[in-house]
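Only one chain is given next, in C-alpha coordinates, and it is the form predicted on its own.
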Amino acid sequence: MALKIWLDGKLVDEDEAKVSVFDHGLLYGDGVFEGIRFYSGRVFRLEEHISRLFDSAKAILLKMPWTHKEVCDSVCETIAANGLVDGYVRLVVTRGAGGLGLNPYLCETPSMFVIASSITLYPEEHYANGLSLVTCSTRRPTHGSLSPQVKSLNYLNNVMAKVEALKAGAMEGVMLNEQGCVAECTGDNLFILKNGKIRTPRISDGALDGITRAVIFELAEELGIPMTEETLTRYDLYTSEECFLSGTAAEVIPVVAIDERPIGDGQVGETFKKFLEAFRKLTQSTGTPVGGA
(Lines of atoms letter the chains of each structure in order from A and count residues from 1; the text may use other names and numbers.)
(Lines give C-alpha, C1' and ligand atoms only; values in the text may rest on other atoms or scores of the structure.)
Protein backbone atom coordinates (compact mmCIF):
# COMPACT_ATOMS: atom_id res chain seq x y z
CA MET A 1 0.00 0.00 0.00
CA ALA A 2 1.32 3.44 -0.97
CA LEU A 3 2.38 5.68 1.86
CA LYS A 4 0.64 8.97 2.50
CA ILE A 5 3.06 11.89 2.61
CA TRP A 6 2.29 15.22 4.25
CA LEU A 7 3.44 17.84 1.76
CA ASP A 8 2.88 21.56 2.33
CA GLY A 9 -0.40 21.13 4.15
CA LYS A 10 -1.89 18.19 2.26
CA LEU A 11 -1.65 14.42 2.45
CA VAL A 12 -0.75 12.93 -0.92
CA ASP A 13 0.20 9.49 -2.19
CA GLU A 14 3.95 8.89 -2.19
CA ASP A 15 4.14 8.85 -6.00
CA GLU A 16 2.55 12.31 -6.03
CA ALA A 17 4.86 13.76 -3.39
CA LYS A 18 7.20 15.87 -5.49
CA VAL A 19 9.33 18.96 -4.98
CA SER A 20 10.61 21.34 -7.64
CA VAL A 21 14.02 20.75 -9.24
CA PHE A 22 14.60 24.42 -8.34
CA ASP A 23 14.11 23.75 -4.63
CA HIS A 24 17.20 24.97 -2.81
CA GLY A 25 17.01 21.99 -0.49
CA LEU A 26 17.79 19.83 -3.52
CA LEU A 27 20.16 22.23 -5.26
CA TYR A 28 22.23 23.30 -2.26
CA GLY A 29 21.24 21.22 0.76
CA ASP A 30 19.58 24.36 2.10
CA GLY A 31 17.13 23.19 4.72
CA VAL A 32 16.75 21.35 8.01
CA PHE A 33 15.30 18.07 9.21
CA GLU A 34 14.39 15.92 12.18
CA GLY A 35 14.13 12.17 12.66
CA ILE A 36 11.42 11.18 15.15
CA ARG A 37 10.32 7.86 16.61
CA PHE A 38 6.87 6.68 17.61
CA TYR A 39 6.01 3.67 19.74
CA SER A 40 2.63 2.05 20.47
CA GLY A 41 0.78 4.97 18.90
CA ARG A 42 2.73 7.64 20.82
CA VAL A 43 5.34 10.00 19.39
CA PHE A 44 8.46 9.98 21.53
CA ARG A 45 9.77 13.40 22.59
CA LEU A 46 7.79 15.17 19.85
CA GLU A 47 7.92 18.61 21.49
CA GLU A 48 11.69 18.42 21.90
CA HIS A 49 12.23 17.40 18.29
CA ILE A 50 10.06 20.19 16.92
CA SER A 51 11.71 22.75 19.17
CA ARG A 52 15.09 21.67 17.82
CA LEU A 53 13.75 21.91 14.25
CA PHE A 54 12.73 25.51 14.87
CA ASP A 55 16.14 26.23 16.43
CA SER A 56 17.92 24.79 13.38
CA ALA A 57 15.72 26.86 11.08
CA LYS A 58 16.38 30.03 13.07
CA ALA A 59 20.13 29.41 12.99
CA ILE A 60 20.13 29.40 9.17
CA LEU A 61 17.63 32.27 8.82
CA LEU A 62 14.90 30.01 7.48
CA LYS A 63 11.61 31.58 8.53
CA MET A 64 9.03 28.93 9.41
CA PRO A 65 5.52 29.84 8.17
CA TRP A 66 4.00 27.17 10.43
CA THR A 67 3.48 27.29 14.17
CA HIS A 68 5.06 24.82 16.55
CA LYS A 69 1.65 23.16 17.05
CA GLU A 70 0.96 22.94 13.31
CA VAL A 71 4.21 21.07 12.78
CA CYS A 72 3.46 18.71 15.68
CA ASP A 73 0.00 18.11 14.24
CA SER A 74 1.45 17.34 10.79
CA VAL A 75 3.59 14.57 12.31
CA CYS A 76 0.66 12.97 14.13
CA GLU A 77 -1.61 13.36 11.09
CA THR A 78 0.88 11.61 8.83
CA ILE A 79 1.33 8.68 11.21
CA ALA A 80 -2.44 8.27 11.61
CA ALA A 81 -3.04 8.47 7.84
CA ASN A 82 -0.72 5.52 7.32
CA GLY A 83 -2.25 3.43 10.08
CA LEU A 84 1.10 3.01 11.82
CA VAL A 85 1.67 2.11 15.46
CA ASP A 86 5.46 1.87 15.64
CA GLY A 87 7.95 3.51 13.28
CA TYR A 88 10.01 6.47 12.24
CA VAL A 89 9.22 9.95 10.94
CA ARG A 90 11.47 12.02 8.70
CA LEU A 91 10.42 15.67 8.80
CA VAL A 92 12.10 17.94 6.25
CA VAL A 93 11.88 21.70 5.74
CA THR A 94 13.55 23.11 2.64
CA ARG A 95 14.27 26.70 1.71
CA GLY A 96 11.78 26.25 -1.14
CA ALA A 97 11.89 26.78 -4.88
CA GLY A 98 13.88 29.70 -6.25
CA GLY A 99 16.22 30.69 -9.04
CA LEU A 100 19.66 29.23 -9.62
CA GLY A 101 22.29 30.68 -7.32
CA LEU A 102 23.00 30.50 -3.61
CA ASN A 103 20.88 33.52 -2.65
CA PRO A 104 18.24 32.12 -0.24
CA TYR A 105 16.09 35.21 -0.67
CA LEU A 106 15.24 33.99 -4.17
CA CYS A 107 13.03 31.41 -2.46
CA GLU A 108 9.70 32.93 -1.50
CA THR A 109 8.15 30.06 0.47
CA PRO A 110 9.71 27.18 2.41
CA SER A 111 8.45 23.68 1.74
CA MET A 112 7.81 20.98 4.32
CA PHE A 113 7.15 17.30 3.99
CA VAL A 114 6.64 14.51 6.51
CA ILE A 115 7.31 10.82 5.85
CA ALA A 116 6.12 8.17 8.33
CA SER A 117 7.41 4.66 7.76
CA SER A 118 9.59 1.99 9.33
CA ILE A 119 13.36 2.00 9.73
CA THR A 120 15.98 -0.60 10.57
CA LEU A 121 19.29 1.14 11.06
CA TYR A 122 21.17 -1.89 12.35
CA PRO A 123 20.35 -5.62 12.13
CA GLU A 124 18.67 -6.90 15.28
CA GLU A 125 21.54 -9.21 16.20
CA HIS A 126 23.80 -6.21 16.82
CA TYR A 127 21.56 -5.06 19.67
CA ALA A 128 22.27 -8.40 21.36
CA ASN A 129 25.90 -8.89 20.32
CA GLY A 130 27.17 -5.32 19.87
CA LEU A 131 28.76 -3.28 17.09
CA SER A 132 32.37 -3.00 16.02
CA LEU A 133 33.41 0.56 15.15
CA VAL A 134 36.29 2.16 13.27
CA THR A 135 37.67 5.69 13.45
CA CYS A 136 36.96 7.74 10.32
CA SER A 137 39.43 10.18 8.75
CA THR A 138 36.54 12.47 7.77
CA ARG A 139 36.31 15.08 10.53
CA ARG A 140 33.25 16.54 12.17
CA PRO A 141 32.50 20.12 10.95
CA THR A 142 33.75 22.81 13.28
CA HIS A 143 31.67 25.41 15.09
CA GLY A 144 33.57 27.95 12.99
CA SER A 145 32.13 26.61 9.74
CA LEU A 146 28.58 25.43 10.45
CA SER A 147 27.45 24.63 13.96
CA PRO A 148 27.16 20.87 14.46
CA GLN A 149 23.90 21.64 16.27
CA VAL A 150 22.18 22.56 12.99
CA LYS A 151 20.56 19.45 11.52
CA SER A 152 20.93 20.63 7.95
CA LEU A 153 20.09 18.80 4.72
CA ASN A 154 23.76 18.96 3.75
CA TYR A 155 24.75 15.65 5.32
CA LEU A 156 27.58 14.78 2.95
CA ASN A 157 30.17 14.97 5.72
CA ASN A 158 28.39 12.24 7.65
CA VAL A 159 27.70 10.25 4.50
CA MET A 160 31.38 10.11 3.55
CA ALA A 161 32.36 9.09 7.08
CA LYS A 162 29.72 6.35 6.90
CA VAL A 163 31.21 5.17 3.60
CA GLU A 164 34.61 4.93 5.28
CA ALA A 165 33.17 2.79 8.06
CA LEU A 166 31.31 0.49 5.68
CA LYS A 167 34.35 0.02 3.46
CA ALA A 168 36.32 -0.94 6.55
CA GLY A 169 33.74 -3.60 7.37
CA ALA A 170 32.09 -1.69 10.22
CA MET A 171 28.48 -0.53 10.45
CA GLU A 172 29.32 2.72 12.22
CA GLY A 173 32.31 5.01 12.55
CA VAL A 174 33.74 7.36 15.17
CA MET A 175 34.18 10.94 13.98
CA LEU A 176 36.84 13.19 15.48
CA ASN A 177 37.00 16.99 15.54
CA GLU A 178 39.87 19.01 14.08
CA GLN A 179 41.81 18.65 17.34
CA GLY A 180 41.65 14.87 17.10
CA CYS A 181 39.21 14.50 19.99
CA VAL A 182 36.07 12.37 19.81
CA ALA A 183 32.94 14.19 18.63
CA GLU A 184 30.34 11.50 17.91
CA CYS A 185 29.60 8.75 15.41
CA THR A 186 28.26 9.31 11.89
CA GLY A 187 24.67 9.21 13.12
CA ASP A 188 24.79 8.54 16.84
CA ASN A 189 26.05 9.96 20.11
CA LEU A 190 28.68 7.94 21.95
CA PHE A 191 29.05 6.98 25.62
CA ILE A 192 31.70 5.06 27.54
CA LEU A 193 31.84 3.59 31.04
CA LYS A 194 35.03 3.86 33.11
CA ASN A 195 35.39 3.33 36.85
CA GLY A 196 31.65 3.34 37.40
CA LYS A 197 31.04 6.64 35.56
CA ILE A 198 29.45 7.27 32.15
CA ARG A 199 31.35 9.78 30.02
CA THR A 200 30.25 11.38 26.74
CA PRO A 201 31.84 14.01 24.46
CA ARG A 202 31.09 17.67 25.10
CA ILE A 203 28.80 19.62 22.77
CA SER A 204 31.70 22.03 22.28
CA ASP A 205 33.78 19.13 20.90
CA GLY A 206 31.31 18.59 18.06
CA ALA A 207 28.71 16.26 19.53
CA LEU A 208 25.11 16.85 18.51
CA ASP A 209 22.89 17.76 21.44
CA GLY A 210 20.81 14.68 20.66
CA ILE A 211 17.28 14.14 21.93
CA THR A 212 18.08 10.54 22.83
CA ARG A 213 21.37 11.72 24.32
CA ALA A 214 19.35 13.84 26.75
CA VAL A 215 17.25 10.78 27.59
CA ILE A 216 20.44 8.89 28.51
CA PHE A 217 21.27 11.67 30.98
CA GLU A 218 17.81 11.31 32.52
CA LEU A 219 18.09 7.54 32.74
CA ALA A 220 21.56 7.76 34.31
CA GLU A 221 20.13 9.89 37.09
CA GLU A 222 17.26 7.44 37.62
CA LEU A 223 19.66 4.49 37.67
CA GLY A 224 22.01 6.28 40.06
CA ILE A 225 24.94 6.12 37.65
CA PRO A 226 27.25 9.19 37.60
CA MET A 227 27.52 10.81 34.17
CA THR A 228 29.62 13.67 32.80
CA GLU A 229 30.43 15.46 29.56
CA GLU A 230 34.18 15.42 28.93
CA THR A 231 36.71 15.86 26.16
CA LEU A 232 37.51 12.31 25.07
CA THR A 233 40.28 10.84 22.95
CA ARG A 234 40.50 7.53 21.17
CA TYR A 235 42.64 6.30 24.06
CA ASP A 236 39.66 6.87 26.35
CA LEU A 237 37.50 4.75 24.04
CA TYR A 238 40.04 1.96 23.74
CA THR A 239 40.51 1.68 27.50
CA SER A 240 36.84 1.97 28.47
CA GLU A 241 34.99 -0.82 30.24
CA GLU A 242 31.81 -0.43 28.19
CA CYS A 243 30.67 1.63 25.21
CA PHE A 244 27.28 2.27 23.66
CA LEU A 245 25.59 4.61 21.19
CA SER A 246 22.31 6.48 21.18
CA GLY A 247 20.22 8.08 18.47
CA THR A 248 16.64 8.42 17.35
CA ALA A 249 17.00 5.80 14.62
CA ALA A 250 19.54 3.62 16.43
CA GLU A 251 17.81 3.95 19.83
CA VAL A 252 20.43 2.50 22.24
CA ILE A 253 22.96 -0.03 20.95
CA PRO A 254 26.12 -1.56 22.47
CA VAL A 255 29.67 -1.43 21.10
CA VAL A 256 32.09 -4.31 21.70
CA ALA A 257 35.15 -3.22 19.68
CA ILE A 258 36.71 -0.03 18.28
CA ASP A 259 39.57 -0.10 15.75
CA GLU A 260 40.01 -3.82 16.48
CA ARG A 261 40.45 -3.17 20.22
CA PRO A 262 37.90 -5.08 22.32
CA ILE A 263 35.94 -2.89 24.72
CA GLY A 264 36.24 -4.37 28.19
CA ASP A 265 36.00 -8.14 27.75
CA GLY A 266 34.53 -7.72 24.26
CA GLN A 267 31.02 -8.59 25.44
CA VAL A 268 27.87 -6.51 25.85
CA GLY A 269 28.11 -4.84 29.26
CA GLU A 270 25.74 -5.07 32.18
CA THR A 271 25.47 -1.29 32.55
CA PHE A 272 24.35 -1.00 28.94
CA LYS A 273 21.67 -3.62 29.55
CA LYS A 274 20.27 -1.49 32.38
CA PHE A 275 20.05 1.53 30.05
CA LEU A 276 18.44 -0.52 27.28
CA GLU A 277 15.79 -1.91 29.62
CA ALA A 278 15.04 1.54 31.06
CA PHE A 279 14.94 3.13 27.60
CA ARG A 280 12.51 0.58 26.19
CA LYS A 281 10.28 0.94 29.23
CA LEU A 282 10.25 4.70 28.80
CA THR A 283 9.39 4.61 25.09
CA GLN A 284 6.41 2.38 25.78
CA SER A 285 5.02 4.49 28.59
CA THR A 286 5.39 8.11 27.42
CA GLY A 287 4.86 10.24 24.34
CA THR A 288 2.36 12.37 22.44
CA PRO A 289 -0.70 10.32 21.37
CA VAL A 290 -1.00 10.15 17.59
CA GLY A 291 -4.67 10.95 17.99
CA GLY A 292 -3.82 14.48 19.13
CA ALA A 293 -0.71 16.63 19.36
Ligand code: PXG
Second form
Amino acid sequence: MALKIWLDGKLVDEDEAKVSVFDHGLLYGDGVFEGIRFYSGRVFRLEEHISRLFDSAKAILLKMPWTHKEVCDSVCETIAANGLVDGYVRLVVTRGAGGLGLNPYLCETPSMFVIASSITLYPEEHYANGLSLVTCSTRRPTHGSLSPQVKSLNYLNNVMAKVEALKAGAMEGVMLNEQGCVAECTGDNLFILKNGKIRTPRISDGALDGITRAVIFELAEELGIPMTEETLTRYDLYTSEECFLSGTAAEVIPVVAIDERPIGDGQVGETFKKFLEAFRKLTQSTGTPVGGA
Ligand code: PXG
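Having seen the form predicted on its own, could you now give me the structure of the form predicted in complex with the named molecule?
Okay, now the whole complex, with that chain kicking things off.
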Protein backbone atom coordinates (compact mmCIF):
# COMPACT_ATOMS: atom_id res chain seq x y z
CA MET A 1 0.00 0.00 0.00
CA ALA A 2 1.24 3.47 -0.87
CA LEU A 3 2.53 5.45 2.09
CA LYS A 4 1.13 8.82 3.07
CA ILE A 5 3.93 11.36 3.28
CA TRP A 6 3.71 14.63 5.21
CA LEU A 7 5.02 17.30 2.82
CA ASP A 8 4.96 21.01 3.68
CA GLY A 9 1.85 20.72 5.82
CA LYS A 10 -0.16 18.25 3.73
CA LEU A 11 -0.45 14.49 3.74
CA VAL A 12 0.06 13.27 0.17
CA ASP A 13 0.47 9.88 -1.50
CA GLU A 14 4.09 8.82 -1.86
CA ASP A 15 4.07 9.18 -5.66
CA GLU A 16 2.97 12.81 -5.25
CA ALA A 17 5.60 13.55 -2.59
CA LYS A 18 8.16 15.40 -4.70
CA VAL A 19 10.73 18.11 -4.14
CA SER A 20 12.26 20.37 -6.78
CA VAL A 21 15.51 19.50 -8.56
CA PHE A 22 16.48 23.07 -7.59
CA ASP A 23 16.13 22.28 -3.89
CA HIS A 24 19.43 23.04 -2.18
CA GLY A 25 18.93 19.98 -0.01
CA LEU A 26 19.58 17.97 -3.15
CA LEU A 27 22.03 20.34 -4.87
CA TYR A 28 24.27 20.96 -1.83
CA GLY A 29 23.13 18.69 0.98
CA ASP A 30 21.88 21.95 2.52
CA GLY A 31 19.39 20.83 5.13
CA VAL A 32 18.99 18.80 8.30
CA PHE A 33 17.28 15.60 9.37
CA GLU A 34 16.29 13.32 12.22
CA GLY A 35 15.58 9.61 12.51
CA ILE A 36 12.98 8.76 15.17
CA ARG A 37 11.48 5.47 16.40
CA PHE A 38 7.98 4.66 17.57
CA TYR A 39 7.02 1.61 19.58
CA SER A 40 3.50 0.32 20.38
CA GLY A 41 1.90 3.57 19.21
CA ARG A 42 4.25 5.85 21.18
CA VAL A 43 7.04 8.00 19.78
CA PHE A 44 10.30 7.47 21.66
CA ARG A 45 12.03 10.65 22.89
CA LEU A 46 10.12 12.83 20.41
CA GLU A 47 10.82 16.12 22.23
CA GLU A 48 14.56 15.42 22.30
CA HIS A 49 14.70 14.62 18.57
CA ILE A 50 12.78 17.75 17.62
CA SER A 51 14.96 19.91 19.89
CA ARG A 52 18.06 18.48 18.20
CA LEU A 53 16.49 19.18 14.78
CA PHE A 54 15.95 22.83 15.76
CA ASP A 55 19.54 23.03 17.04
CA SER A 56 20.91 21.58 13.77
CA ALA A 57 18.76 24.08 11.80
CA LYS A 58 19.90 27.00 13.96
CA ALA A 59 23.56 26.06 13.50
CA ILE A 60 23.21 26.29 9.70
CA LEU A 61 21.04 29.46 9.78
CA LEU A 62 18.02 27.60 8.48
CA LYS A 63 14.95 29.34 9.85
CA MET A 64 12.28 26.74 10.57
CA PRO A 65 8.87 27.94 9.36
CA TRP A 66 7.16 25.59 11.87
CA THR A 67 7.09 25.64 15.64
CA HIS A 68 8.49 22.85 17.80
CA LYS A 69 4.91 21.70 18.53
CA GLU A 70 3.89 21.74 14.86
CA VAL A 71 6.87 19.57 13.99
CA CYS A 72 6.07 17.13 16.83
CA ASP A 73 2.45 16.99 15.63
CA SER A 74 3.55 16.33 12.02
CA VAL A 75 5.41 13.20 13.19
CA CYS A 76 2.37 11.86 15.07
CA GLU A 77 0.00 12.75 12.21
CA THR A 78 2.14 10.91 9.67
CA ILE A 79 2.34 7.76 11.80
CA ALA A 80 -1.44 7.86 12.45
CA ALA A 81 -2.27 8.47 8.75
CA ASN A 82 -0.39 5.30 7.84
CA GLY A 83 -1.98 3.22 10.60
CA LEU A 84 1.45 2.23 11.91
CA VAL A 85 2.17 1.05 15.45
CA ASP A 86 5.89 0.23 15.36
CA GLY A 87 8.40 1.80 13.00
CA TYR A 88 10.81 4.52 12.04
CA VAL A 89 10.30 8.14 11.03
CA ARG A 90 12.63 10.09 8.78
CA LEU A 91 12.10 13.82 9.13
CA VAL A 92 13.91 16.00 6.60
CA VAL A 93 14.12 19.79 6.34
CA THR A 94 15.72 21.17 3.19
CA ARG A 95 16.83 24.73 2.44
CA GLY A 96 14.19 24.81 -0.31
CA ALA A 97 14.27 25.56 -4.03
CA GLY A 98 16.61 28.30 -5.19
CA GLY A 99 18.93 29.14 -8.02
CA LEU A 100 22.07 27.32 -9.08
CA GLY A 101 24.74 28.71 -6.79
CA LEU A 102 25.43 28.23 -3.09
CA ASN A 103 23.67 31.32 -1.77
CA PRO A 104 20.98 29.97 0.60
CA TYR A 105 19.34 33.41 0.85
CA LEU A 106 18.03 32.93 -2.69
CA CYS A 107 15.98 29.94 -1.53
CA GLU A 108 12.47 31.06 -0.70
CA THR A 109 11.15 28.65 1.92
CA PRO A 110 12.51 25.53 3.52
CA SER A 111 10.68 22.34 2.69
CA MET A 112 9.89 19.67 5.25
CA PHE A 113 8.79 16.12 4.76
CA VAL A 114 8.09 13.24 7.12
CA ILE A 115 8.22 9.57 6.10
CA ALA A 116 6.87 6.95 8.52
CA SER A 117 7.94 3.45 7.62
CA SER A 118 10.15 0.71 9.03
CA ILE A 119 13.90 0.18 9.30
CA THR A 120 16.10 -2.86 9.74
CA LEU A 121 19.67 -1.78 10.17
CA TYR A 122 21.26 -5.09 11.10
CA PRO A 123 19.94 -8.63 10.65
CA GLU A 124 18.33 -10.01 13.84
CA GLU A 125 21.07 -12.64 14.37
CA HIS A 126 23.59 -9.88 15.15
CA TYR A 127 21.60 -8.82 18.21
CA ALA A 128 22.15 -12.33 19.58
CA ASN A 129 25.65 -13.01 18.21
CA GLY A 130 27.19 -9.54 18.00
CA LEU A 131 28.85 -7.48 15.28
CA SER A 132 32.45 -7.46 14.07
CA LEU A 133 33.78 -3.94 13.46
CA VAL A 134 36.73 -2.51 11.57
CA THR A 135 38.35 0.90 11.98
CA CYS A 136 37.78 3.16 8.96
CA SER A 137 40.32 5.53 7.45
CA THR A 138 37.61 8.16 6.81
CA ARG A 139 37.68 10.53 9.80
CA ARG A 140 34.85 12.31 11.61
CA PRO A 141 34.84 15.99 10.58
CA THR A 142 36.67 18.27 13.00
CA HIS A 143 35.02 21.10 14.95
CA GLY A 144 36.97 23.43 12.65
CA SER A 145 34.75 22.38 9.74
CA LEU A 146 30.97 22.01 10.01
CA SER A 147 30.32 20.80 13.56
CA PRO A 148 29.88 17.02 13.66
CA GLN A 149 26.84 17.73 15.89
CA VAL A 150 24.84 19.04 12.92
CA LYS A 151 22.73 16.24 11.46
CA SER A 152 23.02 17.70 7.98
CA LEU A 153 21.86 16.19 4.70
CA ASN A 154 25.50 15.65 3.74
CA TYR A 155 26.39 12.32 5.31
CA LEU A 156 29.09 11.42 2.79
CA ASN A 157 31.83 11.01 5.43
CA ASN A 158 29.69 8.44 7.15
CA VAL A 159 28.59 6.84 3.89
CA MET A 160 32.23 6.46 2.79
CA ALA A 161 33.20 5.02 6.18
CA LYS A 162 30.28 2.56 5.94
CA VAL A 163 31.47 1.52 2.46
CA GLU A 164 34.96 0.88 3.88
CA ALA A 165 33.49 -1.32 6.60
CA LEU A 166 31.29 -3.25 4.17
CA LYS A 167 34.18 -3.78 1.75
CA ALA A 168 36.22 -5.18 4.63
CA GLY A 169 33.41 -7.65 5.33
CA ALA A 170 32.26 -5.88 8.51
CA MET A 171 28.72 -4.66 9.21
CA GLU A 172 29.86 -1.43 10.84
CA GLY A 173 32.95 0.76 11.11
CA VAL A 174 34.64 2.68 13.90
CA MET A 175 35.30 6.32 13.00
CA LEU A 176 38.25 8.16 14.56
CA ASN A 177 38.78 11.90 14.82
CA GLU A 178 41.78 13.74 13.33
CA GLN A 179 43.81 12.98 16.49
CA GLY A 180 43.23 9.26 15.99
CA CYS A 181 40.93 8.97 18.99
CA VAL A 182 37.67 7.04 18.79
CA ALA A 183 34.60 9.15 17.95
CA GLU A 184 31.77 6.70 17.18
CA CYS A 185 30.51 4.39 14.43
CA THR A 186 28.94 5.51 11.14
CA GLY A 187 25.42 5.79 12.56
CA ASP A 188 25.77 4.71 16.17
CA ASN A 189 27.53 5.71 19.38
CA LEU A 190 30.04 3.31 20.92
CA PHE A 191 30.51 2.06 24.50
CA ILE A 192 33.05 -0.21 26.17
CA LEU A 193 33.12 -1.95 29.53
CA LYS A 194 36.38 -2.24 31.48
CA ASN A 195 36.81 -3.05 35.17
CA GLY A 196 33.08 -2.75 35.85
CA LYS A 197 32.80 0.73 34.29
CA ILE A 198 31.15 1.84 31.01
CA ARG A 199 33.17 4.35 29.00
CA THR A 200 32.09 6.25 25.89
CA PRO A 201 33.86 8.87 23.74
CA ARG A 202 33.31 12.52 24.60
CA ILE A 203 31.17 14.74 22.38
CA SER A 204 34.24 16.97 22.01
CA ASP A 205 36.06 13.97 20.48
CA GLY A 206 33.53 13.91 17.62
CA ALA A 207 30.76 11.65 18.93
CA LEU A 208 27.23 12.71 18.03
CA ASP A 209 25.26 13.69 21.13
CA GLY A 210 23.04 10.71 20.47
CA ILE A 211 19.59 10.50 21.99
CA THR A 212 20.00 6.76 22.54
CA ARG A 213 23.43 7.53 24.06
CA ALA A 214 21.67 9.71 26.65
CA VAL A 215 19.31 6.79 27.35
CA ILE A 216 22.36 4.56 27.99
CA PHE A 217 23.52 7.04 30.67
CA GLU A 218 20.06 6.84 32.30
CA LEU A 219 19.98 3.04 32.16
CA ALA A 220 23.53 2.79 33.59
CA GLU A 221 22.39 4.80 36.59
CA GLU A 222 19.30 2.62 36.99
CA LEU A 223 21.39 -0.54 36.73
CA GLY A 224 23.96 0.83 39.19
CA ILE A 225 26.81 0.62 36.66
CA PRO A 226 29.32 3.52 36.73
CA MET A 227 29.64 5.31 33.42
CA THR A 228 31.91 8.11 32.15
CA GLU A 229 32.77 10.02 29.00
CA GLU A 230 36.46 9.68 28.16
CA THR A 231 38.90 10.12 25.33
CA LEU A 232 39.33 6.58 24.00
CA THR A 233 41.90 5.07 21.65
CA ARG A 234 41.77 1.90 19.58
CA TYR A 235 43.90 0.28 22.30
CA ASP A 236 41.07 0.91 24.79
CA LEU A 237 38.63 -0.82 22.43
CA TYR A 238 40.90 -3.82 21.78
CA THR A 239 41.49 -4.39 25.48
CA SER A 240 37.89 -3.85 26.62
CA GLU A 241 35.82 -6.61 28.22
CA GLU A 242 32.62 -5.73 26.38
CA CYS A 243 31.59 -3.35 23.64
CA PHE A 244 28.21 -2.26 22.29
CA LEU A 245 26.63 0.39 20.08
CA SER A 246 23.53 2.57 20.46
CA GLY A 247 21.43 4.47 17.95
CA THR A 248 17.84 5.15 16.98
CA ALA A 249 17.97 2.72 14.08
CA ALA A 250 20.22 0.08 15.69
CA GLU A 251 18.77 0.44 19.24
CA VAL A 252 21.48 -1.35 21.28
CA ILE A 253 23.63 -3.99 19.64
CA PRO A 254 26.63 -5.97 20.90
CA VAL A 255 30.13 -5.98 19.37
CA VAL A 256 32.27 -9.13 19.65
CA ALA A 257 35.34 -8.24 17.56
CA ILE A 258 37.16 -5.08 16.41
CA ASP A 259 39.93 -5.18 13.78
CA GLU A 260 40.12 -8.96 14.28
CA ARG A 261 40.68 -8.68 18.05
CA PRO A 262 37.98 -10.55 19.98
CA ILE A 263 36.36 -8.33 22.60
CA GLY A 264 36.57 -10.03 26.01
CA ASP A 265 36.04 -13.71 25.32
CA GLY A 266 34.49 -12.94 21.92
CA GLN A 267 30.97 -13.65 23.20
CA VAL A 268 28.07 -11.27 23.78
CA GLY A 269 28.64 -9.75 27.24
CA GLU A 270 26.43 -10.12 30.31
CA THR A 271 26.39 -6.37 30.99
CA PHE A 272 25.21 -5.71 27.45
CA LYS A 273 22.33 -8.15 27.99
CA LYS A 274 21.19 -6.10 31.01
CA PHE A 275 21.20 -2.92 28.89
CA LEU A 276 19.28 -4.63 26.07
CA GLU A 277 16.58 -5.85 28.44
CA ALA A 278 16.28 -2.45 30.17
CA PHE A 279 16.25 -0.64 26.81
CA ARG A 280 13.47 -2.83 25.40
CA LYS A 281 11.43 -2.37 28.58
CA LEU A 282 11.81 1.41 28.34
CA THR A 283 10.86 1.65 24.66
CA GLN A 284 7.73 -0.42 25.31
CA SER A 285 6.62 1.64 28.29
CA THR A 286 7.36 5.30 27.49
CA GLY A 287 6.89 7.83 24.69
CA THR A 288 4.50 10.39 23.22
CA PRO A 289 1.18 8.71 22.26
CA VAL A 290 0.63 9.01 18.48
CA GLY A 291 -3.10 9.56 19.02
CA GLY A 292 -2.37 12.46 21.35
CA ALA A 293 -1.38 14.83 18.54
N1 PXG B 1 26.13 8.85 15.33
C2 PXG B 1 25.75 9.26 14.10
C3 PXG B 1 26.75 9.78 13.17
C4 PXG B 1 24.39 9.21 13.75
O5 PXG B 1 23.99 9.62 12.55
C6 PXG B 1 23.90 8.26 15.94
C7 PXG B 1 25.25 8.37 16.24
C8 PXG B 1 22.96 7.78 16.99
O9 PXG B 1 22.20 8.88 17.50
P10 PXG B 1 20.72 8.70 18.04
O11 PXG B 1 20.30 10.06 18.41
O12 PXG B 1 19.91 8.11 16.93
O13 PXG B 1 20.81 7.79 19.21
C14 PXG B 1 23.45 8.70 14.68
C15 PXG B 1 22.02 8.64 14.28
C16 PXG B 1 21.22 4.85 9.41
C17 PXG B 1 21.00 6.09 10.20
O18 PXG B 1 20.49 4.68 8.41
C19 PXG B 1 21.52 6.23 11.46
C20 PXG B 1 21.30 7.41 12.18
C21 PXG B 1 20.58 8.40 11.62
C22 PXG B 1 20.07 8.23 10.36
C23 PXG B 1 20.28 7.08 9.64
O24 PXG B 1 22.11 4.09 9.75
N25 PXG B 1 21.85 7.50 13.44
